[in-house]
Structure formats: C-alpha cells, structure tokens
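Here's a solo chain for you in structure tokens, the form predicted on its own.
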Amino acid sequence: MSANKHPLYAARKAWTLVPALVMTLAACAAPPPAAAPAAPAAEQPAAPAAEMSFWAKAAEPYKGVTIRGISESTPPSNYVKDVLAPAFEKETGIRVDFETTSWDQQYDKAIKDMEAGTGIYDFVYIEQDIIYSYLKNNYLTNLTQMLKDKPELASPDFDISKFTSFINYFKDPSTGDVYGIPMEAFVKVYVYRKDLFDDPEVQKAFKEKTGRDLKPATTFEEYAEIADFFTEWGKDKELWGTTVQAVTGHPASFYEFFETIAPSFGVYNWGISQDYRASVDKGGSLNGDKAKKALEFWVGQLKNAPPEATKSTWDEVAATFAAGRAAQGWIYGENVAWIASDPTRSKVVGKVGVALPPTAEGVIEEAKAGKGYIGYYDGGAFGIPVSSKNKEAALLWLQYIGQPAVQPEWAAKSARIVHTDTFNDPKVAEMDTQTNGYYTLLREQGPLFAGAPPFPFHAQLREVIAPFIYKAITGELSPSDALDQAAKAADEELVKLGYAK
C-alpha cells in the first residue's frame, strides 16, 4: 500500500527561498560579523507536530489486539492475507490473524464457531448465497447500527454508497442494514483460447469441418461443435473443447449446473417456485423439460472434458485452463486476471479471451427485462461474528478494507470490483487489457447475471440435491431421472423444514 493512499502523518511544511538581490564589494571584503549565541533549547521554536491520521487514532484503545478471521483461499482473500493485513497492523497497531484454507473448512469452522458462539472468529467470510440463512441464525453483528452506536469508529473514507448495488446481497431485506462488507465480486464468464480463436490455420480446418467460421459460441449448439472440433484437433495435443467443473462428492459441481448451465438455459432459482415447491406437478422447474435439457448438455460435454474434469472444482478448473488444456470453459472471474496476467501460473499469458456465456433463446431477453438471469454474480463480504469478542477492532478492520483508497491495487491483482469507481483507475484498465475486456464487460452486462436466490435453506436444500448431480455425472442415473428424483427429495425436505405443504 503506497504511503501517499495511506499516510501515517499529514504534517506538512512551505518553504520560501529569498536570495539576496544585491552585494556589494565592500560588505563582501567586510569581516564576517560575529556569530549570535544559540538560543537555549527551551527557546528553540518547536516543530509543528505531525496529525495523527484516523486509524491511529481510532484503534488507540485496541491497539496490541489480535483479531482472528477465516476465508476461503482465494486471489482476493490472499490479497487481503499478504497486503492488506500487514498494512493494517503497521497503521493500527492491530494484529489480524487471517486463516485462509478449503472452501469447505472455512465455512464447517465459521458456522460451528457461531453456531456455538464460542467467540474464535471476529470476521468471517460471508459468501452471498449464504447470507440469507446467517441472518435467518442472528449470526451476525448489525454493522449500520454498530457504526451509528460508534460514531468515533466511523472511518470519513467510507462510504456504503461507493459501493456497487452487489452491497444490496449484504443488507437485511426488511431494514436495509447492512450485515457484511464486500470484498469480493465477480462474474463467472465464458472463457476462451483467443490464440486458438484467431489462427488462421484453426479458422481454416474448423470452417472445412464445420461450415461456418469460428467464433466465440453464443449458443449452445455453437458451443457444443467447438468443443467437438478441438478435441478431435487437439488430440496429439494435451487440448481438451471445453472445462467441466464436475467434481462427484462436492458442491462445486452443484454450483456449476445451477449457478452456471441451467439459468442460461432459462430455469432460474434452481428450478424453485415462489412458493419453494421444486417438481413441475406441483409448480415449480427442476424437473422441468429446460433443466432436463441443460443436464443432459452439460454431462454431455464431460466427452470433451480433460481426464480431471471428474475431480475439479473451481480451483481445479482455472488451474486446468491456466495449463492450456482447454479451448473453452467457464472460469469464476476471480480467476480471469492471474489467468491472463501471471507467467509464474499460467501458460496463456496473452491468450485468453472472455465473453458472455452461451444462452438458449429468449434467455438475454428475460435478464434484460429483469424476468432471468445468464449466470452466476459471485462474490463475498466479510462480516462480524455476534460472538466475536473484539467487535470495535473488527470494525475498523472492515473498514479499512472498504475505503476506496485501496480498491484499485486489489481489483487488478485478482478480478474483484465492489466499488464503482475502482472501474476507472489505470491499473483496472491495464487489466483490462490484458484480460481482454473482463473488466468492461464485468461492468457493461453485471446486470445480466446474478447471485444466488434468497433462500434461508440454501445448504440443506443444496445437500439434498447434489447427490442426484453426482448420479448423473457418473453415469449412474440418466439426466432426466436424476432431476425427478432430485425434484422430489427437494419437495420433501421443503416440508419437512417447514415451507412449503
């Protein structure tokens, strides 16, 4: 963090030279006169005393404090272990003591220690489809009303409204309080080999095979011959078509189909009704002929898939692109940057391009109308504990890591914007670039995507569904038959938690 955005002392000083304007002969050949005697020090006129900034000053109660905190291991969570945290405790005299481990551990932890209101953690990690059963749970502290009860906490450089409407996941419906503070946000986009896409000699072969020139797919029937073309291509080549990020026995695969493959295909909220009833016989889509399809596509394309796609998660997924053992996939944004930007990491430095996801028809349309969505708007914020037991060092923490003063850095270094001027800096620009527009297009079609729905039983309902996701990516069930089931157990258990008859 640059020492001109985070000052330690504002003091400053006017200096003004006055020269001499005439010298004569004489007074140069004139004996020097005789020194004055020094000034006793008390006399001596005291140099004006440094300004103390905000966040000295505010965490002098608290400084030697330790504040303990869990994340997913993340680019934006590890920005914030190995930059902002250390620049904090230099600023503040406040330790922070960030755990960043599986995306798994870090949510078992936070919610046994809130569960329990043992007090570990004083900020944990809150992923936007989660917040809903947090707030359900008064797990959480009330950061709006902890800010108005502690105005001398009040940082003046942060300001709730510079942030993106992606705050709003973080407010409670009926108050709009805020409960969590941004610290990621991202799309998770198509993502695509430009070099590949741009060669001449692939242009040439795919246009032979296929009739038509290649170009990134805006369909799914388009996506699908790409996939086709270059693992036949890219056979001798260690060159899958596409990414699958079907791991059996873990949500991510989960996320992937109704995050990612069935809003593009039109069914929305998981194929849930508005009132939580999930089979087509009694309202809802899950088991709907669109949800049906978009299964039958995604499983469909794990023949284009590299050998790994079985076992990958997110991670997994951006490290198999980051390789340039896929033409094609679909890549969480936080991703794109290190994707494009980081030689140590990746192999197609210079090489990537991004696009909307493909859609099925009248799917733009609904999101556009504000009826759908195309895909996934992820993202977290970080949240107080109720337990926590250093709620004001906390506090300060988080809005350190809120002001806009370092927003910039960090959205270049890992694909996260939450503040809406960050999108102007230079850096984010030059990121841009490289990343071949993800930045525009992150802040030109975000609208089109979304976050998860506001559902206060998003884990149980999730546990109840995936196992049915993992039949049918083994094989085990046929798409359609797994997502009766699927819907059927889901119906069950929204009885059985009380919301729906």
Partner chain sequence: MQSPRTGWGLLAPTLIILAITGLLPFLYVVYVGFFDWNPFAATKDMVFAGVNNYRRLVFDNDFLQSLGRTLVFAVCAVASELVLGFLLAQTLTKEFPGKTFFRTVFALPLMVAPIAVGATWRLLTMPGLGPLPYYLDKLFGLNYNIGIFSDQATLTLVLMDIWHWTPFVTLVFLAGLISLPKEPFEQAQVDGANRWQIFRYLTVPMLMPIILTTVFIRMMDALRIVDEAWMLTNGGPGTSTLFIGIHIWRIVFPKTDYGYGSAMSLLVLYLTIVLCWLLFVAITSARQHEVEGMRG
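Having displayed the form predicted on its own, please output the structure of the form predicted in complex with its partner chain.
Keep in mind that what follows is only the chain, not its partners or any molecules around it.
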C-alpha cells in the first residue's frame, strides 16, 4: 500500500490548520496597541506638594525597582491595584506588581514563599487571623524597628497613632512593635430589613402572633421569634426569617459559628483555654453547655433560612440578603455598604437596618469590661516578609498606602476604615446615612468586637474542628455530639502539634 493511497491521507489538511488557528487566535486576543492608558490617573489622591517631594526623594535609590505583592481579590485590594499602585509608581518610580487572587490561593502562595524564603513577594496580605502564625515563624519584618533604623525612609506624614484600634492586632503583644499596616477593617453585624420592621401591617401581625412589639432582636429568644414569624409570613413571598452562613465543606460555616454565634453566647476564643485545651474536662469550653446551646440555636435556625443556606459562604449570605430573601441576618460589614447602596447589585437599597448582634445574658457586660466580645472584627494588613529583597522600597509603599491623604477616597470606594479621622470625612458620613449607621456602629461599638484568638495554629485547628460543625449542619451528628467529638479531636491535634503538653 502506498502512502498516497492511504484513506487518511486526505485528512492531512487538519495538520496545516493548527498554525493558522494559532495565529488567528493570537490576533484575536492581542490588545490593540496602547489601548489602555493609565486610566486611574484622574482618581489619583491629591497629595500636597511637600509630600510628593518626600516620596520622590526617599525613593531615589530605589527608582526602577519592582516590588511584588499578593492579596485576596477584594474591593480594597483592587483599589490598591488600580489606583494606589500606579499613583505610587508615578511619584517614586517604584513599580508595584500586585497579584490579586482567591482567598485560599493567596494564603497558600504567601506561606510557601515565606516558609521557603524564596523572596518572591515583597509585601503580603496578612489577614487578622493568620498574623499570630506568621509572627511565630518570624515571617514578617518588624516595621517599627525598620522605621527607627532608617529614618530617611520614614514619611513625616505616616503616623501609627492615626490608625484605629484595629492596628493593635498587628503588633507583637510583648513589644508593641508593628508588623503590618492595616488596609481593611470590618465588623460582622446584625442586619435587618428596616422596611419590613417599620411596616405597620407587619408590626400588627407580629404583635397578634407573639404579643410583643416588632423591633430588632437583642436576645436570641427574640431573634428566633422574629425568624419564625417572617418565615411563616413570607411563605409565598420568597422571604425567610434569617440568613445562616452554613455551607459545609467551606470554612465559612465554621467562622460564622465560632466568631459570631459562639462569642455572643459567651464562648470566647473558640472555647480553647489559655493552656490550649478544648474539652471541658481538660479546662476548655468547646463542648461546654454554652457552646452546645449556641450550636443548637444556630443549626436550629436553618429551618428559618432560605434553601441556599447550606450552600452559602459569606458571599451567598450577602447575595441572599441583597436579593431580599431574608428578613434579618449576620452580614460581614464590607458587604453592608453595597447591599445598602448599590442598586445594580441589591434589591434592598435604603431598606437595610444595622444593629449590634443579639447576645446572651451578660455577654455585653463582659465585652464592655474587656473580658469578652460579641462578634468578629475582621480585616487585613500588608506586611513585609523577612525574605523580601526589596524591603526599603516595600516600606515606602506601605507608608504610602497608610498615609491619611489616601484614606477617604479609598474608604468611600470600598467600605473599609483604618484611620480614626476617616470617620469624619463627608463621603464616609454620606455612606453612614445610607447604611443607617454602619460606620457609626463601627466607630462607637468597634471595641466590643474582637479579632480571631491569638493562636499560631489557626488554620490547623480550624480544619480539625470544621468537619464536626459540617456534620452538625447536615444533621449527621447532634450539636452536643458534634462538639464533644470536636473537642476530643481538637485536644488530640493540639498535642500532636506540640502546643498542649
């Protein structure tokens, strides 16, 4: 048989198609030359002339350096990437390559880089809950020390004392030295549908049913009552009584329980004791009565939540509330702003009420006395890995994003506040009205909330406990059994990790 007569010989054309295709594709995908001018230039924060000369002068030796950073792709980060980084480059000649990616990816990559000491990243996003792990492993540069050592790099305009109390989470507890410059901060608050709560007819129906006046819940009994009522009332209206952030398989459900529900029942620090014990008989409170009551309450609210609750992370919970599918719920503060103000994303613009989360008896008093807390103060900062090879340029950059001049615009664009003064800005005041007082709450009640407990084993322990919470959600385990088993597993893990003796 000769090659030419082979039946497949004709099909050879397919081969010639490949390069042609590739070229077509490349042509399609290539950007038009010079099509994207530095758009953000117009939004550049106006800085006084004197400061400009400081940045330019201090950055002189580092001109042309590229620093690289990584963060989660959030509105505050995207603002940094799109606005602040180009502005900084323009002033200093230091280029900022800023990688924004998903939440788990940014952790993984930053940790790999710092653990291996490769020095890929010159600044990394530090979420509040991971800082203690990073500090334990000496991943981060001491910024206070570095500013002292290199006064020529210290901006006259950068002042640690201008920050809100949130910056305390990024200090080494023993020395008070700062390791991260906060770039976002929120609290997880109780939100409710103001329009429904204020509706006379709804109020009447509620009064008839329960004998009480309809107002935002301050206790869990009231919360459950309101949830029951609205679930019943909203049966044919696509409305449910509460949101529950109860996805299984994703840490979001673990966080809602341990950072919001459990503390407001009086179980702090995940129920882990000072000497790192979890179960009650070893001195912890993870499977104590309060924790069990809290889990029972929370899982019990699933019946009042829309069907997507068990697939809901913080994203979907916010989306659910924004779609007008829940009468009340716990929502991370960074979402409150857009839910209350952005009509392209939310159906409940202008109908959102914000209040302190409901609490069990005595918890508010404990929080005020500084012995406890009622919910989660979340946020993140940028820090410089010890392995970075461009620490000086990165230090300038961190001061740049920490200076007062850039704060108001940034806050208005992405609902985050890290400076005390920012609260007074007119733009923020306007947002405050739109959200019915979220920013006032953040300012005045912020200290009642707290960040994650100072564990150097945050993610490790979370992964051990979380499956039991998942099983409580699906009903595979009763809340009581789930916490008993979780406490046992947590104790074993803490011994294995070498923290508990």
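Positions refer to the first chain, counted from 1. None of these values were measured; they are calculated from a predicted model.
Chemist: At which of Trp397, Tyr169, Thr422, Arg277 does the chain hinge as its rigid parts turn between the two forms?
Modeler: Where the C-alphas swap which rigid part they fit better, we find Thr422.
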